[in-house]
Each structure stands twice: as structure tokens, then as C-alpha cells.
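Starting off, we have a lone chain in the form predicted on its own, written out as C-alpha cells.
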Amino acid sequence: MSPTLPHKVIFDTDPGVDDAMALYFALAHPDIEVLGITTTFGNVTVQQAATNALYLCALAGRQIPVTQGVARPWVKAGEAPPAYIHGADGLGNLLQRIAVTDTLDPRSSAQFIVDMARAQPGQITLVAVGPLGNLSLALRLEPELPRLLKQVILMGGTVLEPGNVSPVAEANIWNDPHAADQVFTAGWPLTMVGLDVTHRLVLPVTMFQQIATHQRHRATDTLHTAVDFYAHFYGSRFEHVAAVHGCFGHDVLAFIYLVAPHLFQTQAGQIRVATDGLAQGQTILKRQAGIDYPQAGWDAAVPTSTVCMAVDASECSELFMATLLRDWLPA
């Protein structure tokens, strides 16, 4: 990809610390050119989250339009944020937090959506990382959206890897799995990045102490500090992040989808999520082409969708250093 013709995208987003890995990435890559930020419900709330993302890109020195959004799923109850993954605040229980001045684009995140995507057809790009209720919204208020975005990429969902919110669930799917399944049967060109791959990058905590360092600016000091409490948290929960005091890249996948596709294997099929029952938020692949299933819902109308099913995760590791540690903070 040439520098000069990046790609242009909109971070759909509920920061959250991977969240934040994953907008500096973006904003550090001389390939993307991250038009706006449209906030969700998730990690934490839909304010909390509009309030994050304002900071981190004052932080950073970046003039951003940031838009807030869905603030509950669609139909199922809400769950409450689970702040001992991300922090109360979604950065890791920040101690302090320097005053910003910027504040939010007052047009909804589903209306920016729809205005960015009518005024630039075909050429934008949507990384979603949180739960998408965003995007439901904005294809009611659009239909012809599918065909005005270049692409949708979206971490979440699973096919072999077990769930992090229920044996078969990935966390933003789950979240709001009627938005969900409306999305993945909208016909867009989407590929999805969830737990398959997300799982197999581990970020250790001492890379961003070395980002930091090198960097020796805000920024990535506070991204160093939330990283560490995030990195507590999947410590408890599996021994080989625990052996490197370190956490799974989750959303910053997306993104290194967006500019690497080369350094993922990929497979084709449509999907469905279930949107009650035991298996509420289970993101289903249709795996085997060619069959006519008796059930309901996976007929022919249901378009394809791609998905990562593996990972070069030691190149992405590399990749995402080597970006964090460009020249592309403000001094």
C-alpha cells in the first residue's frame, strides 16, 4: 500500500485497553488515515468510552472527530462493564488524567456512519472492535450502507476457539447478538477476526515499557500503565500470558488485518449468530459449502463472509512494534 493513498477508516470502538492498543497502532501506521471514531457501549459505557477516546487522541496530539453511540444492546439486558478487566475507568484505573479540550461531534455514531459513507462511497473502511450495535443502527437508517463501505473488519465472534463470556461466545458478539447477526447478513465485504486468531498473539508488558521508553512521551506512558493492570487480569486466567506478564492483542488484530491480510490464513463461509439460549452470542460458520440444510436461515440469500481461522502472531508481534516505535507522536 502506498503511503500517499492510505486507507481510509473509521474506528468503531468501546475503549478499553486493547482498544487503545489498537487506535495508536492505527494512528502510528503511515497506511491508515482514521477518519473518525465512533464510540459503543462495551468495556465500559457508551459515555465512558466517548470520553476515552477523546483523551487518548489528545494525548497523542490528534484532532479526531469522536461521535458517541448505542449505549445497550438491541434486545437483550445490558451486563455492566467488567471493570476488573480494563479498569473502571477503561484504562487501567488511570491515577490522573491531564484536561482536554476537545469534545464530541454531535451527530450520533450511526448518522456519522451513514454521512461519511454517502460523502465517500466506496473508499472507507470500518474496523469495529467492540459490541455493533453502531453498525445495526446505521444500516437502518441507511440500506444502501453495504454498498457504500468498502469493507467491514470487526474483531469478535469465534468458530474453534472457546468462548471468553460462555464456552462458544466471544464478548462483543455476545454482547448484542441480535446487532451482531444483522451485521454479519448484511452483505458487505466483512471478514472477521475473533478469538481463533486473537488468542494466539500475546503482547508482553514489557514491550510497551520499551515503546515508552523509547518514546518518552504520555501516550505511551499511558498506554504502558493500562496495559500492565489488563495484563493482571489474563494472568489470572491462563499460565502462558501469566510466564510473560503480557495480554492477548484482541483488537489491534483488526487493524493489522487491514494493512498485513498475508499474515493470516482465512476461510470462507457464511455466518449466523445465535441471539438466545445456551449458546447466546455463538458466531455459527457454515464450514462446508454445498449443503442444503433443512434448518432455517442458511439458505443462499445468506451472503459469505471471511474469517481468521490462524496467524502469523510473531510477525504481527513485530509488526506492531516496529509501528508503536515510529516517529509519530507529537514532542
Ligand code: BDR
Given for the second form:
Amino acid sequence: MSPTLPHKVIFDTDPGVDDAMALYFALAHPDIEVLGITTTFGNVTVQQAATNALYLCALAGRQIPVTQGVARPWVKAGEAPPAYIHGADGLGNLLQRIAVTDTLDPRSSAQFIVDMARAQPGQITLVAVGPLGNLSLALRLEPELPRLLKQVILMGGTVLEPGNVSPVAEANIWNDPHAADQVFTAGWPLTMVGLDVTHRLVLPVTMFQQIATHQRHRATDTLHTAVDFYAHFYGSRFEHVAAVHGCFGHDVLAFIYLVAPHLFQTQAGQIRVATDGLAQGQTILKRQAGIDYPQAGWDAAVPTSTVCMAVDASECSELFMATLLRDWLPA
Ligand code: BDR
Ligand code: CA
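Just the form predicted on its own so far, so send over the form predicted together with this ligand.
Following is the full complex, with the preceding chain placed first.
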């Protein structure tokens, strides 16, 4: 194995059905080592997100530190979680759950990120797939964080694809736009995996059924049940998704970018987030480097990020399937 592998990752998440898919992809992939799971509000309350992270790890027989993070946006008022998308419990309204004895790491998510980055400088990739309040708080605790982390890969935002909570805003950015703008301007190597690519990856429920049949296990069965619920929401919104009874694999693509960046076409540019007004939550990409705009906010101090603009969705689908069909769960 290459000396840079496996990728050491902290997974910042609001599970969430596609967050669960992403977590299980990461646990099943031989080149990814999940060092910790930091949770945030978003798809569910932060308490439920932490409960779900512990639950998903317990189902998969894995002991990974889980922390509870921010409960609300940094500046704007919080909103009720979208129970109609992920279920009131975030995992498609599971009818029953097994008992879990593992408990939370007592640190806040932000403190955990800072501690881990200080302990292993330059080693850790932060994969963030929820609203960005934990990263924003971690930056305030440790301003050197951009030099202590290896990179940040986040699922959120959109450039050309219409938004999913407003005509221009994607949910994770909408949920905490001030935190997101801080994250995009912090100066770490950052890749945005947004709706421009995640709306290309449609995963049919039959894939999850096949995974659950291939390896009969509580973890694969729970994922299948949760995705079946989640697919009903996407089917109600998108005809082509309804046609295959499927869903978008949003958060999974952040991990697929980590292990297979060659499957993506990217563009470099400065990114800012509209924090207020009608465009709140919009991720604005400055696509022409040569233009010196007269408006404030686009000077050279704004770092350059990488944005995923296109993806080979069928290769991603195959990689997802092949990874989840590995022998990754205890008997
Ligand atoms: C993002 O919002 C959440 O609903 C999903 O988990 C994903 O992170 C997609 O816009
Ligand atoms: Ca998410």
C-alpha cells in the first residue's frame, strides 16, 4: 500500500440517509480509515445525528469516536429538520433499533477536530457532508487549522445546477451560510462536491436490495430500509429518479472524490457564499481569474478552491456497488 494510504479521515456529518450511505462506503473501502465522526444539526437535530452515528457504527461492529457538535446555525435562525426527506429519526423511520452501549466522546465536534489535527498535522482529510458549523467553530478555536489539516472535501453548494432549497441554494450551505463562507475563505486545500455532480448520481433502491441480499446483516438491511424511504422523496420531485425508484447519492460522492478524483472534472476558482437576502446560501464561483472586479470580496486574499463540475456517474455507481459488496462487516 502506498505510504499516503489509507486516507485518514474525520467525517463531519448529519446522518441522514445519504450520510449513512457515505459512512458505510467509507467503512467498506480499504483505502479509507475513519478516525472519528463529528456530528452536526442538519437533516436531524444534532442529538439525533450523534445517536444515528453511534447506531450506524454499532450496527457495523465498529468502535469509532463520535462527538456531538453545533446545534444551530452560527448567525441565522435554525429551521425544523426535514423529516419528510430523511424520516423523523433521520434513517427513514426505522421501526425498531437494537440497543447500543457505546457512548459519545465528551468533546465537542470542533474540539475533536482541533485535537486530532494538532496530533497528526498534515495527515487528516476532513470530509464534511452537512452544514459547516463544526468546521467554522474549529477555525475559531484554532486559526492555524488550515495548515494542520491535509485537505477539506465537502458536499455542498452548486454552481450551475439549480439549488435544492431555493433556486440557487443547496441545503448544507443554506443551513449555515455564514459558517460556509468562513470555510470557503479559510485557506485550506478545499474541494467542493456540489449538486453539479451529485444530481448526476442516481442510485436505485434495487442496488441496496442487492447489497443487503449479498451480505445479510443488520447494517445492510438498515441501509436498504432507510434508502427505500428516502427514495420516495426524490421520486416525488424528479421523474427520472422516480422511474428507477432511486435517490441521489449526494454525500457518497465526497468520499468517491477522495479515492477516485479522476472520475471528476473540476474547475479552480474563488468561492464566496451569499449570507443574506434572496440569494442566501448561494455558492458563487469566480470563474474568470483574469478579471479584477471593482466589488469588494473578490480580492487576492480569497483563496482558490476546486469545484467538481462533471462526473462519470456510471463509474461512480460501479465503484459504490463494488465497495459495498466487499466483505466489510463482521459475521
Ligand atoms: C445535502 O443535504 C442533505 O439533505 C444531504 O444529506 C446532503 O448532505 C444535499 O443537499
Ligand atoms: Ca448530509
